[in-house]
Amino acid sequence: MTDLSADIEALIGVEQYEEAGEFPVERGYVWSTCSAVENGNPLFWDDDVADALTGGPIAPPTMLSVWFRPHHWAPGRDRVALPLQIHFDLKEALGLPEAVMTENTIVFHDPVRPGDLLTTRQILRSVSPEKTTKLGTGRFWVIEVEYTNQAGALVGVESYTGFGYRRAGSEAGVAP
């Protein structure tokens, strides 16, 4: 059984949201990091590594989701996108204020390479049927955001079950 609107259904499944990331892939980025977390791996460090294991210089996979954090500030942007935009547009459709992100996976493809142009797009997998945990009353959802190169080559997908719910004791559709 479903008890969810037709306009929520319609978009279980659908490609949304398609966005180029703000810059192009890029070293310094790869030094930041590594040099945060005290990353040695010398295939980030030693290009003579690089171009015997990986062809050349690559990032660090877990860094997906870096290249498509926007920029805290640009010229004439009025309105940041937001990474995850469907969670929060389920959030608002639903009349749920609160959210967590209770589990994210991803799943790594072909590297991502300094220079490279990468694409993200937002799918909506699945929103369970209303449930009540020690949180409060809600629903889980799964969104996928799949990452493609200049190659139209798949570099990646991140998954997220999100949690949408109601404080326990609070109206439906009360403002974030």
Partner chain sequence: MTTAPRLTLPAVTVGDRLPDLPYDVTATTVVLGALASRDWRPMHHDKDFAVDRNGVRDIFLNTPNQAAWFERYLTDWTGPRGRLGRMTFRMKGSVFPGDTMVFTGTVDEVVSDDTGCGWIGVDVTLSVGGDLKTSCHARLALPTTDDDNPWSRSGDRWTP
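One more: the block was the form predicted in complex with the partner chain; return the form predicted alone.
Shown next is a single chain and nothing more.
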């Protein structure tokens, strides 16, 4: 038995928001990211090393979600693009104006390579019963994002646990 609406229950386990990336994986992003965090791993800088170790250049696995983040604005777009749209859908549907991500795990599969154009899809895995924490009263939810490349190969799966809540003393569905 659950206290979730049938509409939300029906979304659990369903693939949603399948979207192709807005831009291909490119080395400029890789080098800028490695430079910003002072990652001197020759795998990401030296083509000979990359050829020997991985059959060619790859993006750092930790950059997986970079290729999922849509540009906030793009010509011709009629809406603001948001990553993790399911997260925002749940906040609205459940009347939970505040939210934080409490956990993020990534499982890596095939390497992401320059030129790849990734496709993502989001899957709501679970929504908890209402719970009260120091932040307020709300629900935890788990969302997975699956990433595939243009050949359909799975390159990674991210799992996010979020907590949507109402602050203590606020009215249901109304931000303080």
